[in-house]
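A single chain, nothing else alongside it, follows as structure tokens in the form predicted alone.
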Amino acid sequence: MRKIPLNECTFGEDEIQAAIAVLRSGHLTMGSQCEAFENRFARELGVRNALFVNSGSSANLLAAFALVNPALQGHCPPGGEVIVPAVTWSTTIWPIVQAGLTPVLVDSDPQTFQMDLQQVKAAIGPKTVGICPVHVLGNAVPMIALQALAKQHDLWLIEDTCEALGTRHAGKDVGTFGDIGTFSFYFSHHITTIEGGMVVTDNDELAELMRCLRAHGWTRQMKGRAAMEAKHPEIDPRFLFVNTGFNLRATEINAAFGLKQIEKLRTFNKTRIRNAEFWNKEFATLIQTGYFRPMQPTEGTESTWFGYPIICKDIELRKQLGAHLEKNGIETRPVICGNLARQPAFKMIPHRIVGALKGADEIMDCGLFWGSHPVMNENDLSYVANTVKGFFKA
């Protein structure tokens, strides 16, 4: 029996030596390495501003609190509603609540696993201030149509891209369509900085505000710090606080990892795509028979397949297939949090639900995924394929 984990180490001696060099330098907190990684990431995605933080969850937190901050022109009022998909990760939604906004859950398409744009349209009301599309498991929300909808209703657009770094849609990287894009570099994600995340924006005002909020509300990392500090000559500029804030900073070690990993991103993603294409071909008969179907890439999208997600024909088959895979050493997961409206935490959270969320329920009840990572070799791919086909005696 082989062991097929959800993910394996994608870093090697390059990253290890880069981390050791940082330790030997004695400069460990946010500095030149972090700035270099931000600049490199911004070039990779073609955006004006990239801000490195200590996790993808923190990236979402920073984005939400920037949008409600009184220093931002057109900031969101307390109680404003943000439309989110029912199928997402918890820390897409918790920051929205923590920032004093109300999440409005809409259904997800069980074919693509992405938020349903027809339900987004139905959800827009007088209190709506923003839309937060989530690019689930390496696929993409149809962003051209969503961009137009946000513009039509003058709504903020925040893209949670934590599971889809490098996914291309309509000729662009996802995460670059909205006012803000967020990314995660957790161990199992498209690249890793051990822990870490990034916020990107082409809005310079937003970027400057988030630099302030990221670190205590002081001026130290702000691009326009000199002008601001000149207004307060009586206060030591090293400790000038002009807003509220957090400590969401990453370390120089995280950035050193990131600088090595970002160079490998496109190669990593090609392998993820190869894995999915192999399995799609191997499972063609099972798919046609209707036992299960894999995630369908959104039209115009080159999905980067954060895992290999499938929808089984019913809940019983999902349970039995999942148990069979685990018994044979193939690690599986449900499709992130499933329908979040069914999670007990939502009993404590003010929120609104639009529609019956039938697609989200199908994804939760009948969906699972296993790993599709860059370290997989042909023997791993074949073992998974044969194990699945063995279950169906195909």
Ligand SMILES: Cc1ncc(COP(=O)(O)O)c(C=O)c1O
Contents of the next structure:
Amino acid sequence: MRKIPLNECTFGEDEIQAAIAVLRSGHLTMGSQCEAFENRFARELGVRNALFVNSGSSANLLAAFALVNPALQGHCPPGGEVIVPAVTWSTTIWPIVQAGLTPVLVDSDPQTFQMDLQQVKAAIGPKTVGICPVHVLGNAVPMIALQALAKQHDLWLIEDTCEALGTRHAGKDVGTFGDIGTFSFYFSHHITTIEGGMVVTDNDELAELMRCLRAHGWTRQMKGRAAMEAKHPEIDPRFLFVNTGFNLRATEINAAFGLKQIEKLRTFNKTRIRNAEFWNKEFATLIQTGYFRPMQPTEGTESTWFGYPIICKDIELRKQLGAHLEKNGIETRPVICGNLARQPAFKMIPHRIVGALKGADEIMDCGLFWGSHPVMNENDLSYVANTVKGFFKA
Ligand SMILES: Cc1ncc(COP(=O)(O)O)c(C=O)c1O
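Can you now output the form predicted in complex with the named molecule? The one shown was the form predicted alone.
Every component of the complex follows; first up is the chain already shown.
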């Protein structure tokens, strides 16, 4: 039977040779390859600073802990609230909790799958310190309106862009609208470094703080290292610790992969877009009949289709269609974690919910997606289309 996995290897001989060259060089821990990848990534997105870390979750962890760090001007007080969409990946929210902040869950629009801005407005209160938009499945949150809202209320804006590298919105790449943007290079994402992530910011103070928190609270990778050393002549400058921290560093092997993959990003994304456009056309009649509808790109967005998500007209149809696809070798997934407020983990997390989260429930109960990866060929696309149409006998 034909298999259509959610994702397949997007790397080849280029990445393998680059990784082998790093292994042969003997220098494996964060060094010149990582720096080159950070510079290349920053140039691709047109941002001042990019920091390579070992996962997208680590990128979110670093962002959250930077915002509460006393060394940051205007840092967030403990218990401050951060508004997040109910439909996202778990590690958008866990780092907020781990940093001592309170997540406030708002609804997601079941047409676009993105956080609902009316609900964000309703969620803003005296304790709000930040908003964390998440560009779900390659689509984009309406960032111009959200930026204005954050500015009006003087809130930090952290964009979780782990599912949307290269998505263009209002003339820019998503992840570059907020104070911080975070990215994931996990195997199934827009580019891969095996595991890996990136944090970007135009705020040099934040970048410097995150360089310190990324590696033990150590000055070693800080740009302003010399000034710190001059302030503490009594301490061996090679081992000067000026803050708390983690070890979230990626390796030179991951960076070597990333340097090859970033050159392919825009081509990969074109294929993801082609895939979705093909299916949108193929399913036009089924969509019109009301059996299901695909995710709608938000206004001004060229979605990069992390997968091809649909909302079925009811739960029963979602179950039956999902089973039919799986039986025919097409791998499917629920729409990431569904409505996270319904996940058992939330029983032990202090949080606030705004509104009834009906859109998030619809996405969880009636939504599913299959892959739209760049290695799919035209036969794969037709196979998926015919399998779906076969289910409806269309
Ligand atoms: C929205 C979102 N945030 C964060 C992450 C975490 O990224 P990673 O798997 O690289 O830790 C993911 C992973 O898929 C994600 O989808």
